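In structure tokens, one chain follows: the form predicted on its own.
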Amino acid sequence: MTENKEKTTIVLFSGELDKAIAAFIIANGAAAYDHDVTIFFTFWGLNALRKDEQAAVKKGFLENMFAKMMPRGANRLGLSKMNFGGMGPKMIKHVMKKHNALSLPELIELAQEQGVKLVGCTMTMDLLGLQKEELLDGIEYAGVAAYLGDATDAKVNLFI
């Protein structure tokens, strides 16, 4: 990492498909322009990092309830508008595929390949009962102080 490199940070709070796609398009664009990029996933945004398959982890009653209610992985996120009981995401995914746009899982993979730092919020993970084994490989884990350290030197800081 060079001292002169531009920095971009994104807080992904939303767990909605369209907002997660936008965050990753911006992150990948900034990485392509040689920015150091950090996406800090907190609250519902952490669902974009959940593995599709269930992990064998021990949880308490409330943590199990959260796990059952939250979508598991990028492929199961709903839309912020026009969700239509799950039809909206299917329509968006169809249109994206038709136009050769990358899917959210592909955008996540591209971000990892470009060195975008994906950080899971440890405080939120504790609150929601999420464990590292339930999230994608290659994720970093930190609290808000670490995010603020990255954001302090960034010219672009977004909250999505």
Contents of the next structure:
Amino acid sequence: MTENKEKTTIVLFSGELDKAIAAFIIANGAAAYDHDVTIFFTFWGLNALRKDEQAAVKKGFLENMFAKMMPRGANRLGLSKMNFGGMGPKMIKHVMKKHNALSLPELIELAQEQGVKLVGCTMTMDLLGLQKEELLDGIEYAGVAAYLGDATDAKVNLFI
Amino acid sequence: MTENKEKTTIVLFSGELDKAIAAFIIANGAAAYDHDVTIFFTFWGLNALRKDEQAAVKKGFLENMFAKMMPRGANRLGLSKMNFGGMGPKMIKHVMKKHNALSLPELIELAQEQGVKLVGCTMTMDLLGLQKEELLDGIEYAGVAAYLGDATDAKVNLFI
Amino acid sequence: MTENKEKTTIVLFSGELDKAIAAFIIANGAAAYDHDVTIFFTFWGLNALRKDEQAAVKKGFLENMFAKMMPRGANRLGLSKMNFGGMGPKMIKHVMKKHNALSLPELIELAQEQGVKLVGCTMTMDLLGLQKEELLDGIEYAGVAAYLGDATDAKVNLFI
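Alright, leaving the form predicted on its own aside, put up the form predicted in complex with a further copy of the same chain.
Then the entire complex follows, led off by the chain already shown.
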């Protein structure tokens, strides 16, 4: 049934607000055009999926350090340019609101509503000590093999 | 008529000299092989298209701040690595000249001569307060839908 | 004979450990699925291919400066995030070892064993003054035309 649909995949490797916004705008656009869309979150990209509140999970020392040093969720990401210790993201969020552009949490919600498949990279989660309880609900979990399976069927494959 | 041509698209998201050079070298190479090539400039990538001189446009406070903080044009971009407060770009430009490699402004000119379609992302332009008068002549303007239309027909789609 | 194989290409532009690891995990995964895989190393990405030991090659002043300032080989790359003056890469290497994940030098070796084509971008090598003697054995050398030839035949093309 989905065989005839165009497919689009995005690897979101970067953990920055601006890159995550670009990824979700492209993903939501493609979904609106009725593509099957997968975003595969790996390395720092996983931070965009972290829940706002701290999950009650047990971690080792290094895993705890990673968890503390990395931004917890879409609202806390920095910018790849002009971050200025957090002023940059505030400015971007301000102008986005002013122009009625969706915020990153809203873009993520829209993606889930549109059926964009959000996949957490299990290998990176192991490495960084991130657990499913810490990530948003409705995420799928897989490794590079699943990503390649989707990408091989897709025409648009981006690494962001 | 262009239906049988190979198609290549590049999203230039990054505003750094080295990444912009890579984007234009690939784009010009593909155009030389008779591909239909589109570069879609979004976020910081738009800075590569800014005119060298300051355009006489009216802006709000935030838009003015963005305009001042972001590099004005291809000659003012920094490097993604080893920028060293501007020394890195000078070194790179020096060795490129020494090896008779085209500079970024020359690569942009060549792309326009070869018919590479340069498209400014209207959504980002709104957000950052960039106006058409501030960008090079001969640029097209469109949103993510137009990009996806091109990308779906293309075999090579890169996000830089 | 290789005509019916799926093809995957990666441009490795970035010189960071985390991005190089991501590139090689995808490349090795694709090779395991019997794709023809090419990684095209350009700009800072070439540093991942430098030999650990210093090669006895003659260089000009600028080329020497570049050679000294850029990390010499896969073991010396920094992280794109949370580098912390070298602590970040140590932490990542530590958790990778703990989880029995292959290190970057091992990933490169595996790629070569699996027949992944590793191609050094001759134009960047000229610019940065990198010579073949300084790079790992078994590397091929080509320009953007060869990359585009591979990419046009491939379904998955990433720029990392």
